[in-house]
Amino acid sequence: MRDPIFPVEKFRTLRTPFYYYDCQTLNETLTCIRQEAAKHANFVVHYAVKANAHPRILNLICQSGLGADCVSGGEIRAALQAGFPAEKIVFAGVGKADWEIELGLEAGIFCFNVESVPELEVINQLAADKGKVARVAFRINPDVGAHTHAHITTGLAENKFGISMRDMDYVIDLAQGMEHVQFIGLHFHIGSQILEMDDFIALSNRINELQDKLEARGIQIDHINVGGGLGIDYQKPTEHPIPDFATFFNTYASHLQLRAGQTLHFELGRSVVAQCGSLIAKVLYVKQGTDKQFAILDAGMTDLIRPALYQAYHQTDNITSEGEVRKYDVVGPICESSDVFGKDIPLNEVKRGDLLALRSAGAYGEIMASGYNCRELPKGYLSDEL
């Protein structure tokens, strides 16, 4: 597979750090999904926006002919900006505030995932005043773990996510009683960054428990929503650039046991854009230790903050030098001992002004960046733009 080709001589004219977006990467990833996908009927993707927001990212996803899965209303404003119909917007979160039901109810989303009584209860009324019925979809906590970083587990019981599958028959009874909610589906999510399928393969079948059992007091559910979680391979990104979503939908499609008129539910977010966008940020000084030797960078935990929150990888290439390589720790310049994203690395001889490009950064890089020590946000290019 190619590597990004990094227009090296233009981001010098750019002020670094900054994110860059290989469109190539993106379009192939985006027509893989569809392809993939359209494999299996009623099968349904939307883009969990959170992921990436960048103003043109969702332009293209949107143009794709994906929907939008958002956490707030800002991202829901974000996905009506950038042109995804309400109809395919979905709007999930364990505490959504009044307004942005609110938002969701004008807007005619298509559906809130709810997570608990009170924010049912809450829904409810909010459309009452607004003469409107919601559609909702519940969150069950299926209690199934994921092969994944504790930060990013969501699916077993002690997690805030979700309303507990003892809890699942009262609160439906609940909503079915409710005048301006309309209950049309179920709602799962595991985790994050699941590369093992088994850990889908034990959702589907918790999912088909939950379904029989239902069935059994004669309900019928019309949505089935297992959320996202496909991970990316952060160790190989230029081997493989596109995760493998042929045996992720043909998992569940092999595994969850859909009735007759069922549509199945996804919700991507990093698998879509994480290999398209890098990190790039120039060498301020090298550093040498008494053991080793330090790169530090104009770029920080601000910038992207994953090594420091979850001690992910992002392999990091240094595209201005082709000298020897040595081994270095690459380091930002914020005032935390854990603004360090990577021990050892192997790189190409760093010098004052090299570039450095941190891979597979598309996905929880610009969109979790902070202003801490009064920085400024990096800014984002796609690669049509230069």
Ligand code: LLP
Second form
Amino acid sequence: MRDPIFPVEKFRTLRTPFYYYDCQTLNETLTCIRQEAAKHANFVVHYAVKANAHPRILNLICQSGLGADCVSGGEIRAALQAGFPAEKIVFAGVGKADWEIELGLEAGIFCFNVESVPELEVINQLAADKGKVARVAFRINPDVGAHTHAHITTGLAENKFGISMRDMDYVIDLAQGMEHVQFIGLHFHIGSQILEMDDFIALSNRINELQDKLEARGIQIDHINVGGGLGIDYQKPTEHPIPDFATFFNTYASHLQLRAGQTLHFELGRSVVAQCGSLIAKVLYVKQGTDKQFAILDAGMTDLIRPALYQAYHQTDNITSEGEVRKYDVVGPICESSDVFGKDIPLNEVKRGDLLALRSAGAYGEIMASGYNCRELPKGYLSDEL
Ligand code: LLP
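Right, the form predicted on its own is done, so what does the form predicted together with this ligand look like?
Below: every chain and molecule of the assembly, starting with the one above.
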């Protein structure tokens, strides 16, 4: 257990709001992932770039040996620039544009995770135009629910993602008849911020069934990709700065029946970067309402949209006060009623100019910031550069 050491004096010299990333937490997390994954033969971990694409964070993750999971041409470029070798890049996404597919083909990425028949046809055509063969995996919608927020569950039949199990045999046969694609595996992803291992067990069971069916047809696949989804402890970031990767990997190792020579791929985003990051904001005003007090910050939903979009909780600390604890509604300056970070949040007494840290914001924080209200995008600083 380790409280992040916030360099408050340095913070005072920076323009708020900004993201602050603690390198020690990130490095310890990466070490843990490396060590735990290495206990299982044939486990390969990719980092889901969508969680945070700060160039230095990408570079540190790349140096630790992870591959990159990208969902756009922009992410492929960012990953290549950060040093990820093309052969460690996978490219997913339900709507890949032609230029994005061409970029992946030119770079020679490891695999396209294909989500529909028309997409497969386009990849085959674009690869033919370039005289190349694209490695493809099919993203199968396993119709497995996940105990998480409805906006971040993806593996149900009603979701837009993937190819239905019913069509699996058909698309595999189709791909095997195409000259410019090479079918190498199956891809799955059931959702995000999942803390119940039973959900990953349900996915493993479904994959076992599908593999049995394929085997009965004499079809062998080299790669299984189970996506990401491992959740973090938003309630107690100080007590649990590093997610339980050991249990996560062990769950798959003991439930998913890998066939000889098969590789199991993961695409972890949130669990890699969430706990190392905090959004640092300044208190502009403390306003007394009818029966509550508002702490009005210079950061808003444009800087961290998770509370407004998913009713997400981010632990909030006043890092410049040791005053008596009181309750505040912590809100931003944006002209939207949903621009609220939290209600009745206990904080050491707040006054104008105090700095608050919104914790566990390293994933889907800075990367989802917007310029709504003509606001500037927040900057991100790593602890070793302050
Ligand atoms: N693989 C695929 C195919 C995905 O769609 C995602 C996340 C991941 C991997 C990484 O999942 P993770 O390990 O981070 O759970 N903006 C939302 C989360 C959206 C996740 C989208 N897909 C949030 O702030 O909670």
